[in-house]
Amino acid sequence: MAHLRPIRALGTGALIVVAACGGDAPDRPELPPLAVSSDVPFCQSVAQAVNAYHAEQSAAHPRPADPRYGGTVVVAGGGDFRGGLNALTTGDQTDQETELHLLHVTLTRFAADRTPEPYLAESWTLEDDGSGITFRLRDDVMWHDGQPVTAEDVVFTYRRAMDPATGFLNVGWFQFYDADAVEALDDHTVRFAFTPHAEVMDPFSNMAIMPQHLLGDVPPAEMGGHPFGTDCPVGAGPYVFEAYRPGDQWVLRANPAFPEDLGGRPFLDRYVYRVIPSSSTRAGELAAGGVDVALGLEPVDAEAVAARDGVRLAAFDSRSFSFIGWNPRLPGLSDVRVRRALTMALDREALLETLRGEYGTRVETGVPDFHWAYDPDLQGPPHDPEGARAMLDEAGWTDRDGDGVRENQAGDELRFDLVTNSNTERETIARIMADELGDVGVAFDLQVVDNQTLGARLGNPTNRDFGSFILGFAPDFNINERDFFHSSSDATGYGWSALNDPELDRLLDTLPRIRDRDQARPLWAEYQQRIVELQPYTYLFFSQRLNGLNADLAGVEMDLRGELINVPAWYWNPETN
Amino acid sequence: MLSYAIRRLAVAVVLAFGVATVCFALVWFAPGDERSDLLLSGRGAVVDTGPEPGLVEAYGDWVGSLLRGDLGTSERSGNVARWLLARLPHTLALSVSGLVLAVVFGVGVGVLQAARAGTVLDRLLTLGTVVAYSAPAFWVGILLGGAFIHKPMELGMEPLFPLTGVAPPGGATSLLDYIPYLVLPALTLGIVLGAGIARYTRAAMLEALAQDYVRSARARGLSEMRVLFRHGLRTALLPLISLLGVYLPVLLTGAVFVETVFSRTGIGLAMMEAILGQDLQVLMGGALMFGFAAVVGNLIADLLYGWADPRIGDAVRG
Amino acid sequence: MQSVARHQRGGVGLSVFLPGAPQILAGRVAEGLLALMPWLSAILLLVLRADLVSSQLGEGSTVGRASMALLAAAGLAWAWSLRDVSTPPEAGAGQGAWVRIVRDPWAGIGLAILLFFAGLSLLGPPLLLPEDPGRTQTTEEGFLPPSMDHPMGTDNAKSDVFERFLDGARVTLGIGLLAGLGGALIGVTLGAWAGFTGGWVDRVVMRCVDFFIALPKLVLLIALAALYDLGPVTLALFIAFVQWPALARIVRAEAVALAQREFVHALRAFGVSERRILFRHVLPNAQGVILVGTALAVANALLIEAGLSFLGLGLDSASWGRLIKDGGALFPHWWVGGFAGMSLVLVVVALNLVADAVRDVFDPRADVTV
């Protein structure tokens, strides 16, 4: 999920860079040859390419001399990827960096300033009238298995995400694009077609492009479950796909075939993806060096990681935030009133301080503070449980049975179903939610589940039937939350809490669309502050991300572009190992 | 022997006919449409075109599937039958090595206390194993977790056992690699149902002992040793191996939890991360490999005692 | 075991400021345990929470009636260990079953412990809590150790541990002796009536038991929570529902024996009713193996909800095995799931040594074992 543009300066995020170092060779010995396997027929033939390719290339290419060649990565995160390291089908976030920048390529990628930068087009052109953008792409990148990437696979890719029957999330990136706008004027060039809008450039860095020769005869709906993104995936980047243990691992190998110019074979041979739920037990298992890199750390375990030898804390700004959804469909929460009362009722201060410690900042709306479009001059509702009281039996919603919920006239209970995934953070969220709620006389019924049901359950446009949801979003770098709240995004995936306000429809419509900034920020002022009036969610804080790293690996970028951007550069201090 | 064994095959079947039962009710009977629809698409009936089938038919077919090993498919895992013989190979290794330091440890105690019977020994074993009997094998686990490594990694000394998994990051190269997983979960495993068996075996001993023949032993002059095991053990034992089928369940309920205090990714932990992923198809097939484990266990247990002691074998038991 | 010292003065005077204690001086430590606890909460609560009882006593108030509880009890603990000591023994006295069940040091610790726990969740949180009983967040600082303030520390959430300490006994205690007594019942009923009638009823009976136990009972159950949205009485149902095979054998094969005895049959030729045998005199002389199986079926029905709530499967409320859980790997904060935890073993064995001392008492067996 994403766009990008530069935010603020730099420095907002944490370089962690560890000077390369000369020494001894350490010894770390080569790995028997890829073998990828699967019982799936679509695979069969695909892993033997592969492996065949891999074992040529690994001959053709030996590991260098250098001493930073060579090692394994064990990265621990909270969820599987159940869906696959398929770029058209997935929406979480470990998972689509994993494609991003180790398994496949994209047109461009971010440079340290945000900009962008070539990766697999090697040049481009845009048009001056802003109405369309032509890519020149690289002729030695190629797929795992041994064929080249072409202008036909981009193609394949770009119309297979603006396909809703394949139910690609970020539909929302191609808003202006024409019905027709993805075509290859030949073999390594192609064009794509838009009405003029702002930040076009952002979708180029965030789209995986996707093998056509394999995944072309897949009909877009059957893309989700297809065991392609599970079993044998293929791409063309910097890590080859070895295995997956589901529920347990995702193994990647280094791809020696990858082009020098766009960063050579990677300096670590494998590298070691692990599921484990818990953050303390992702802390736990750095620090005893069962794991390298562990991703998403909770305040209290990220500080016992930086108190201990031998690990280090990367602490740096992210784009995530929580909140807490509304679904306004439902009869209680259509009513402005009783939103706004919910947030009032909640103390937010307290609860940031609670959770996040100093890692974390109030947001009052999507817009983070290091935006440029950020209106600093922005109040957000109060803690103030009276207030939240009055405004309930204001709004109808009072305690007539005296079992201290209260009821509309009709006797109906404000009760709402709380949907969240299963961590400490959210699930403590929670309980201090029923606590503070339950003062005010609102109940709720909670229900964990994990990161992907919450996904599928809150994206699923046919069937909202929750009340309400804790959840964690990165938004793009260019924030457009017209798939969020949007009248017409009712019927999309990311419109769980779609409104049907005409005024926020109009500056939703708007605002993509002016190219100048300067101009568009006093619309964005106006924006935010009919978000705070109409409070769709409760916005809780952002948070900043807190990765623990083995204080031996080196070369490590980490910053609001993301976690793994330069993964392939990693590699084992040899002066220390 | 034979006819006995055939018999208590054919209740096998009836039971593990049962767990299916059971199984297939709790589904059905669930509340909420979407529970009863999985079941059906699952199963492959559709449900899309046509009248929903009705109980009889549902159940026609989930018994039908059941048969050709199918568990049906679930758009979140897959083969759900594939998925779950991926895990099960981490479910045994742990059951059985459990059980096994549960049978050392119980009968190893069970066999002391019953030789010092009435010492100061013997009574603090007893309390010992109440209180091991009495012990969740959750908090057991996480007792020994604490114990071997997160004390010890709190006072900045390296863990003695892995933290997770089953097996080192990237995959086991020889089978030794999987014991450091395998340790501390075994042993909670042992110890909570050791206790109980320790608890069976001094009661049993102490029986034993008392016949007149093991008197008459006593009087004439064997040793301790020899009274202790040829004796005593003897008698004591036989028992034990159909009140290991009683165990069984207990163990098994035990390699979930153990699962889920360790994060093996075993079946157990399978079914947990079903419940968080609304899976149904795999958290209902693991309580089906769950429940066929048991019976599966007890008719080994029953056909074992039928083997070791012939007596029973026709006369008991119809 | 019998008192040496009971009608020396010393034991009077002792029993004045200290009920109880002369009685376990005399190895009457379960009778000596339960009127010293009362006592000794009593005067703890006078000087702790001085302010307090005296301005809700004699109100109607939570707090106001459960102070006057505990005094209550105190009194009669006072009364009884006065009186108690200053009586002569009566002849024949300590021969009852039960009295020799009380006596047993071992019973007697598990019952002072049970004693403890339930007054601990009924009394504690209206005496030991904030009058405005505490939301999360409140403290000043997560994960707290123990202190004086917060006798358990506080969690991830800033709650006081020994908040939800109490209110998960409530949860885990009243839903373990609900569902246990629930089971046992089931199981009583079922194996009585099994075992007395005989024939078709008692096949049917016992293959269903069969059945139940060879299940592994807990997966299911834990596959029902998740299915289920269940509330704590239909919670308390379905653990309920997996006690009672065991306890409905044990009973049956009570009764089989028991339908065999002479008396039986000279009942039967009186024409006395067998509904009447069953309740009048079959079950009372199976009084003990009941006892033992209801003891084992609560303690089982508490590690049952316990276990489930670890799992994240229990009710949303607080329990012992939610505390657990939120303690995570026990080291660094260990009080956060170390005090349920101990709490739950604590009481598990509580109820197993009384079932122990039962058994001993009404099994002719037990001579063997102990």
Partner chain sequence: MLSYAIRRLAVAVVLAFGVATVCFALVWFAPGDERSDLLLSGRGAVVDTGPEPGLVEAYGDWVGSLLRGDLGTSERSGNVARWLLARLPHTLALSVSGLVLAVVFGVGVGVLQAARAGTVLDRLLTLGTVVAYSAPAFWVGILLGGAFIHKPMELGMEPLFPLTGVAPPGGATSLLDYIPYLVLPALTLGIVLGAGIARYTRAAMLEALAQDYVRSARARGLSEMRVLFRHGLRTALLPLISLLGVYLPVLLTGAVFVETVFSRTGIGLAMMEAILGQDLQVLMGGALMFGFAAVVGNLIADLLYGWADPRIGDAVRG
Given for the second form:
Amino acid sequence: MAHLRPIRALGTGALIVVAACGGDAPDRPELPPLAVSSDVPFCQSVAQAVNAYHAEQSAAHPRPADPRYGGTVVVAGGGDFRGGLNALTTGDQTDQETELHLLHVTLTRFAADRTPEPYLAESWTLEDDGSGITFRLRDDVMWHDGQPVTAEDVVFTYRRAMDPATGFLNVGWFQFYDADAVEALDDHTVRFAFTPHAEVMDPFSNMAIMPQHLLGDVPPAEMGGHPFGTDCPVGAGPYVFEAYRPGDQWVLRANPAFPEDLGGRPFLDRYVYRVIPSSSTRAGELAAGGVDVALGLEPVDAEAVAARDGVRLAAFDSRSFSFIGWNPRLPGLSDVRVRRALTMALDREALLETLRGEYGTRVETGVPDFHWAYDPDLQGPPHDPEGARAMLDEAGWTDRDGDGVRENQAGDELRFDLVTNSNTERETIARIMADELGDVGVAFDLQVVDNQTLGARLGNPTNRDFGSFILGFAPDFNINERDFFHSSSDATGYGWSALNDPELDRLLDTLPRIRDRDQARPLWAEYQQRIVELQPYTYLFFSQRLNGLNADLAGVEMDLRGELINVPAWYWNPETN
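Please move on to the form predicted on its own, as the form predicted in complex with its partner chain is already shown.
Next comes a single chain, given without company.
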């Protein structure tokens, strides 16, 4: 049993202590009402409403007698939720999954075959000419404070996401929308208008709906720092926010009033997310019973988990790739020959074998091999240190003073800073880079920072002062890299590369408009080839996601859609508890 210390939480009253326990958890009595302190004025009235509605619904919908109901699951991940649980301001993968599948609801959700299925929207009609779509919403989904979810909430959410002042990271979803693109036809009917384009349905499964009655008066530019995200996030999903302690843990509890047609009350009473940055520590906590699920394990830790009794390993293909990003705004890195040489200096195949073994796949772009647009014939820069040296010479960078680091004619060194977060795998990549880039006369200064600092540094469009970075990214099923590489992307949170390439702009502008996949494939091949030529990133590998699980935890599904897709269906196996 792992005992978790008191934490800040929703409501008014005394602090609580959350205890995590696997085997005997289902036999616990009903949880007490939500009642934990928040001294933020905005949250006081929110807490009172949530507490009152939760108490009312808990009395009206007592826990079923089915032995699968009850208990707590403790899930460990590598980072805190930057921006909290406000879907308009967050960007971390686990954070987004928590929003999409636990706290909030989306208009649609992905079925196992990755096609959209009803969720908040019970039906929809796509217009014949592809210029709009109308959703009919369910009338039985309620915010956790008792207010009904209506079309106005949907309108508010999408308009705020489209507003540049909000800083929504995936603004590229709305490339073909305008300010009046979404309107409420009545309380439960919403219409979106847009220029006809491909993969129309994807954003509707990825955008969690936010409460207009709570956030409607918040200026878009203040959304990111608003206490709603961390002190009192209110959703309409199967779990209700209960508590948060910064840098340590989040606590959610079952929503007793979640509609039966959407799955009803979750089996588990509580979901606790613990922030444990180290993969080895997460694996150790799983082995010791301190956590029940350890997310994102590195291969060496995953193999140790797989060999232990009482735990099991869930390994599945993921949408996440690792890469080294370059900042072409800086001298040296602005030259495509230098970026190409940096890639050629790295033995990416050996790097993959060292870090991931059988749990990864080499890639040349952000288009994975399971995506319909993937070009299997694409060839990236080879591992060729001698060729890298020649290319750097050609670009005017030579070791003029014999100190092992190249300089240009003005005497400036080919040296840059390399920033990443505290992560064993990424720090190993940096160490290998130091040797292999040093071998061709390139130097960098490594800066390892926490997730929050890294996000703030990379995500600030007004201050792109980094030289390079190591990061992971999980694209949507509908791959649209406009926010990465278009010449207009410099003002976006993902505009790290500062490319200004007319050919790439043409492809990025054209590809999303082609609705027929057979017609789009040749252009997708051109696009991937152009990315290889420009080398804005050095792409390393797509990783399998490796998660350790308590063997008694049942009902768990994890696949390309994510690792938290069906948390409300997780339960402690009554036959072993």
